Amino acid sequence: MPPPNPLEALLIRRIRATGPLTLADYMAECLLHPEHGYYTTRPPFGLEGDFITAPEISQMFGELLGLCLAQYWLDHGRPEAFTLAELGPGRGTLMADVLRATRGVPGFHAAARVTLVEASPRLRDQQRSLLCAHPVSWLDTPDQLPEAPLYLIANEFFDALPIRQFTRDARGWRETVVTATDRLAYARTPPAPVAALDYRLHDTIPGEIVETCAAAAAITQGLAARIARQGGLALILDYGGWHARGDTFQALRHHAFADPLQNPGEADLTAHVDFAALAEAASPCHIRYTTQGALLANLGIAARAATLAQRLDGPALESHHAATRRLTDPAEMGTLFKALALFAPGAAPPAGFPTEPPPSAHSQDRHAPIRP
C-alpha cells in the first residue's frame, strides 16, 4: 500500500488524537490547509486544472450577467457609488467580461467600486493581472463588504463551502464522518435528533440523505441584510436544486470524478447547493429562482451567440456552438445549474427571472436533482 500523502498523514494523526471529522471539517482542511490545501497549492481552473467554469466556457456568460446587473442599476435609481462584487472570482474572467460588456452603460463604471472576495494570494495575482485596467479592491470574506448598494455575482462559489451530511434513520439522523485506520474511511454516527433538520422530516424517508451548509446560510443572510438596507442585486449561480437530497459530496481531479478520500488536497471537493436553504436564509430580501439555461435564454444568449458567430468559421465556429450548448442545453449545464436572485423588498425582479417567487423553502418537493 502506498504511503499517504502529507495532508492524509496529518488528518490521520488528527483523527487518532481527537476523533472523526465531520465532512465540513474534512472539506475545509482539504481545500484551505495553508500548506497542503487544494486552493492554496495549485491552479484549479481551465484545461490545465481540474474543472472549467461557465465564464471559461464562453464570454457570453459574463456579458449577459453583467448587463443584467447594469440594467437593474439603471432601473433602480442609478446609485452614484455602489459595490460591484464577485465571490470566488477564480482567475478574474467573469468580472473581466462583466466590465467589458458594461463599459457602454453611461455612468456604470464611474459609480462601480469593483470588489473581489478572494482569500488566495495565488488567485489574487491572476485577477490583478487580468483586471489591471480597472481599480480593484480585495476582501478575504463576504462579511467585509462595505455598507453600500451591492451588485454581486457568485458563480460556483457556494458549492465549495463545507457541508455536513446526514442519513435519516427511524430514530433520528446519522451523520457521515471521516475516520481512519491506516487510511481514511467513512463512518456514520449513532442516530440522534437534529433540530435543524426537523423541517426535512416531511419530505424524506429513512435511508435518504440530506446535506446542510451552515456557511452558505450565514453568507446569504449577510448579503440579504446588506441588500435590504442599501439596495442592489445578488445573482447566485451554481449546480444543485430546490430541497436537494442524496449523496452529492464529490471530488473532481483532472476533469473526472474521483474518490473524495483519495489524495486529499489534490482534488476539488464540492457538493450540490440546496437553493431552498439559501432562499430561506435570504429573508427579508425577495427572491427569484430559475435554471441557468432559462436565465441565459431570457437574457438573449441566442442573439448574442448569433452575433459572435458572424465573425467565426471552421473549428472556432464549431467550438462557439458547442460552448453555447454547454451553457444552456438541458443535457449539459442548462438545468443542472440554477440561478437565484436576491433583491430588496418592493423592487421589481431582475431581467431574465420569473415574475413569481418559487415555493417556500419548507414546502414539499421531491424532485430536486442529486449527483449526475
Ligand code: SAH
The other form holds:
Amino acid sequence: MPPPNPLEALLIRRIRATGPLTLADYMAECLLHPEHGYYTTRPPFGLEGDFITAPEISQMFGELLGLCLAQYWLDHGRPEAFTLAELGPGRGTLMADVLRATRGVPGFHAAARVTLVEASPRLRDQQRSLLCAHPVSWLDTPDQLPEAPLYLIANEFFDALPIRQFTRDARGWRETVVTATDRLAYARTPPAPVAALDYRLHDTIPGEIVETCAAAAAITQGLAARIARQGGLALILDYGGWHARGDTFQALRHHAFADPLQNPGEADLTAHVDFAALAEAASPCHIRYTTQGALLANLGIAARAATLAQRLDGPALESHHAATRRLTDPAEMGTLFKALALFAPGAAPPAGFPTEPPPSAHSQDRHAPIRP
Ligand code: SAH
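Moving on from the form predicted alone, please list the structure of the form predicted in complex with this ligand.
Next comes the full complex, this chain leading.
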C-alpha cells in the first residue's frame, strides 16, 4: 500500500488526537486546506483536470444565463448600481460569457459591480487574467456581498459545500464519520435522534440515507434576505434533486469516480444538491425550479446553436452539436442538472422558468408517514 499523502497523514494525526471527523469536516479539509486542498493546489477543470462544467462545454450556457439576468434587470427598474456576482467562478469562463453576451444591453455594464466569491487564490489568479477587461472585485464568502440589488449566478458551487450524512435507524439516525486506524475509514455513530432531521421522518424509512448541508442553507438564506430587501435574481444550477436521498458523496479524479477516502486533496469531492432544502431556506423570496435542459430550451438554445453553427464546419461543427446535446439532453446533463431561481416577493418570475412554483415538498413524498 502506498504511504499516506501529506493531507491523509495530517488527518490521521488529527483524528487520533481529537476523534472522528464528520463528512463536512473531511470535505472542507480536502477541498480547501490552505496547503493541500484540492481547489487550492490543482487545476480541476477541462481535459487535463478532473471534471468539465457547463460553461467549459459551450459559451452558450453563460450567454443564455447572462441574457436571462439582463432581461430581469431591464424588467425590474434597471437599478443604477447593482452587484453582478458569481459564487465559485472556477476559471472565470461563465462570467466572461455573461459579460460578452450582455455588452449590448444599454446601461447594464455601467451599472454592474462585478463581484466574484472565490476561496482559492490560485483560481482567483486565473479569473483575473480571463476577466482583465473588466473591473472585478473578489470576496471570500457570500455573506460579504454588499447591500445592493443582487444579480447572481452559481454553477456547480453548492455541490462543493460540505455535507453531513445520516442513515436512519429504528432508534434514530447514525452519522457517517471518518475514522483512522492506519488508514482513513468510514464508521457510523450510535443511533440518536437529530432534531434537525425530524422533518425527514415522514418521507424516509429505516435504512435510508439523507444528507444535509448547513452551509448551503445558510448561504441561500443570506442571498434571499438581500434579494428580498434590495431586489434582484439568483440563478443556482447544479446536479441534484428535490430532497436529498441516498448516498451521493462522491469523488471525481481524472474524469472517473474514485473512492472519496483515497488520496485526499487530490480528487474533487461533491454531493448532490438538495434543492428542496435550498427552497426552504430561500423564504421570503419566491422560487422557481426546473431542469437545466428545460431552462436552456426556454431561453432559446436551439436558435443560438443554429446561429453559431453557421460559422462552423467539419469537426468543429460536430463538437458544437455534441456540446449542445451534452448541456440539454436528458441522457446527459439535461435532467440531472437543475436550476433554481430566487427573486423578491411580488416580482415576476425570470425568463425561462415555469410560471408556477414547484409543488410543495410534501407532494413529492414517496412513502406514507412512518415514525420510529
Ligand atoms: N462555476 C465554475 C466552477 C465550479 S467548481 C464552473 O461552472 O466552471 C467550484 C468553484 O467553487 C471553484 O471555483 C472553487 O474554488 C469554488 N469554491 C468551492 N468551495 C468554495 C467555498 N466554500 N467558498 C468559495 N468558493 C468555493
